[in-house]
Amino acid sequence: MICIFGGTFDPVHFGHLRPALDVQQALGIEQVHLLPCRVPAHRQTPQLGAQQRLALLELAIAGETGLDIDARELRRDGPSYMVDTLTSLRQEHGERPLCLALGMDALAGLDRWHRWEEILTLCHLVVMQRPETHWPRDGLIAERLGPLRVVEPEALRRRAAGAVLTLPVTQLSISATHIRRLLADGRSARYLLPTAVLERIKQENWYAH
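For the form predicted in complex with adenosine-5'-triphosphate (ATP), what structure does this chain take on its own?
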């Protein structure tokens, strides 16, 4: 089973890393592939360039065998549409189960993604519970994805795509927005992200205004 975890990672922090590792352990898979996007299609342009965010990700996962990086979106021109990424992964992996891990906040906005309904024909969704977020009670997401929900990780292995699993992960109320704000204000972001990542940010004077 393959699992990717997409994001802007601007910058990567413990709120990405620990839940990604929780997913890797809960699904019993070798690795979760962190997949940075080049130009996000449905949110503002990242503050750091793609290569800078990639360099921070590399520092963040150094020595961790349960996580690795899939940089395919950084090599593709134009907006990073997840449906295109999943299509290319599907071509590589045939009928193997493919999972996309995303936070509950990202799930709530899934219906704004490019060709979003095709995504469920290409992969399963693994929804990570994020502090102060809940499964949508009504609306398109609740209506379309509710019937696809499963409770056991094992259910994801039985078919290639089309199931939605909610996973409890370590609750870390950390966001990249908060970290960028701290750094722009000249305040400390220590203990929110790996030391090596923070050190590189400081060396390069990234996110400072």
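Switching forms now, from the form predicted in complex with adenosine-5'-triphosphate (ATP) to the form predicted on its own, please provide the structure.
For this one, just the chain is written down, with no partner chains and no other molecules.
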């Protein structure tokens, strides 16, 4: 089973890394593949360039066998639409189960994604649920995805795509926006992201005004 976890990672921090590792262990898979986005379709352009963010990701996961990087979106021109990424992964892996890990906040806005209804034909959704977040009670997402929910990770292995699993993950309310603001103000962002990542940011004077 393949699982990807996308994001701008601008910069990568423990709020990305620990939940990704939670997912890897809960699913019992070899790795979760972190998928840095080149040109996000649903949020502002990252402050750091693609290669800078990739370099920080590589530093962040050095020595961690449960996490890997899939840089395909960084090599593709134009907006980084998840449906295109999933299509390319499906072409590579055939009928192997494929999962997309995303947060509950991203799930709530899934119907605004490009060709969003095709996504469940290409992959399973693994929804990372922090203690203060809840499944949508009504609306299009609740209506369409509610019937697809499963309760055990093993259910994802039985078919290639089309199921939705909610997994509790470690509560870490860390924001890349907050980290960037701290750094721009000349304040410390220590203990919010890996030391090697922070040191590289400081060395290159990234995020400073």
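Here the structure is a predicted model, which means the values were calculated and not measured. The term rigid core refers to the most C-alpha atoms you can superpose between the two forms while keeping them within 1.5 Å. Numbering follows the first chain given and starts at 1.
Taking 2 Å as the criterion, residue 131 counts as shifted between these two forms: its C-alpha moves by at least this amount when the rigid core is aligned.
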